[in-house]
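Shown here is one chain on its own, the form predicted on its own, set out as structure tokens.
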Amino acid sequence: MTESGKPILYSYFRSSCSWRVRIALALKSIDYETIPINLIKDGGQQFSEEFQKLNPMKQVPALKIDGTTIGQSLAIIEYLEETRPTPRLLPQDPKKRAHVRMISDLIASGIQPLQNLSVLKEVGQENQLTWAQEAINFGFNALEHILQTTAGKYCVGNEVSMADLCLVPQVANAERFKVDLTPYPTISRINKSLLALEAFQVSHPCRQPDTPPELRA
């Protein structure tokens, strides 16, 4: 927490995991301070001794709040949900809540990590695009089928949930890696609806303190 009592989010503008948390903070109207951690500059600022003390996994995001520091985006979102439950991001119905967690985990564990900088470095420059496209398509094929049974206006029914916070950044990743989204009409429809909401706009990578001038909008 800062001297003013604001939570501190350690974030990188393009990090999809950081974006999830920024959306949650915006939806819950939580005022916070951003400390940018550039994942590329200086060999990656996440590897600094100072940041490793905050998050030994050397990843963003990390959130300082209520006298504690939390890493891992879904753990942060669940903490915010438990301590600041309005508006809720997990449905009251147990089955819907399970669906939200299932979709969130599918994206956060089954798709997104395969495009992490650390993984792409191991794959090699010449193979990165193909690797990322294959990983996203594999996951999106499964996700499209699931959403056809769970979705209303959003991923699970007609209320924004943690699953939606995971979906939008992952679609942005797919677009960055030039994935053809034509086979995924449900994903595309939900993504379009969510991007119209203010919380998804103010948290967008193009509107962050560390967004490079050429990428700002």
Contents of the next structure:
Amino acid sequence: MTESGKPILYSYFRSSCSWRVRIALALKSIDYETIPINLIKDGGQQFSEEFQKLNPMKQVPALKIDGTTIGQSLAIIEYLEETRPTPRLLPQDPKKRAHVRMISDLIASGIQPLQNLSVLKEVGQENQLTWAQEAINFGFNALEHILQTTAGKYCVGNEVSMADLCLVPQVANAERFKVDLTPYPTISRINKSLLALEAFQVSHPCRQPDTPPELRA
Amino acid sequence: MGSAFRVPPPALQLGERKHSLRGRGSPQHHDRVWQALALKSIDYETIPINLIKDGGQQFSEEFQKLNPMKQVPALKIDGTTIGQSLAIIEYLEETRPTPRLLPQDPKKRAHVRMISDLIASGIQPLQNLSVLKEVGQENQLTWAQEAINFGFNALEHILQTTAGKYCVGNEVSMADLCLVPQVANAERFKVDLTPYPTISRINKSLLALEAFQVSHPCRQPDTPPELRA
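Since the one above is the form predicted on its own, can you give the form predicted together with the partner chain too?
What follows is the entire complex, opening with the chain shown before.
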């Protein structure tokens, strides 16, 4: 914790996983400090000895809070939910909670890891766009289907949940990789509604302490 | 196992991937969800779904009616269908809370989830069947080994802080349910486990427990449905 006692978020402006946590912190009105970790500069600052000690996974986000450090965005969000429960990010009903987690995992395990920076490096520059588009299309196909059953105003019913925190950053990635979103009308509608909310705006990659000047909103 | 579907569905069904390497001498695969079901002594019926045969049985009209999500594993339970193994396990934990699969303390719960996600998001997706198909046969082994080594390096480090007898403290948790199948994958891809003594020790302790044994009665291919679990 800082001298002020605030939680510290290790984040990269463009990292979709970091964005999920930033939204959660904003929704729960938790004041925090950002330590930016640039994933590209200096060979990737996540590989520094210092950061490795803090988070052996060498990934962002990581949150230093209440005397501990937590990695993995969904583990962080669930911790915030359990210790700062208002407003809710998971519904009360166990079946709805299962749907929220299912959608979150579909994105966080099924799509994002397959199109993150390190994997794209491995597949080589000429294959990157196709690879990323395939990963996203495969996942969005399944998600669009699932949302037929679960969605109301948002991913699960009419309250913002952890699933929505995963959706918006993944749609931003989809746009960055030029994925055609026409086959996913429910995803698009929900994304649009969420982006209108303040928490999704203040946490946006274009408004972060480490956002490069040319990308600032 | 013969045809993929049974009639009519009982209260609880697990649609899971039919292990494509099943055959003489090959081990049945470890699975996060059935380990959870075994630990909580929950009876269930298996619907094996071959992800490759017939263009992928998960896309068949029949399976879609059973599970609109076209995903495996998927658990049909209490009138709903849940996909994604960790979402299934957390649902089981919330509705059938004994024995616990998540500790009571929020920080320990965070560690359990962190380790589970490290494996379920950080390692497994990068070495699953569809990804390996994409990288091409000559690259598969290296690719899988790299994914596993990268993740296990981090995990071995994290376990220095969190582990007791098991991944987090001295109680079996969701993290352990993720560890065992991932170590089995590591062995399948010939990853040298010498750099990971904590992972190896914990894996060994878990395999001694009945719920983690592939020889568990509910896992035998010829166990009649009425005697399963």
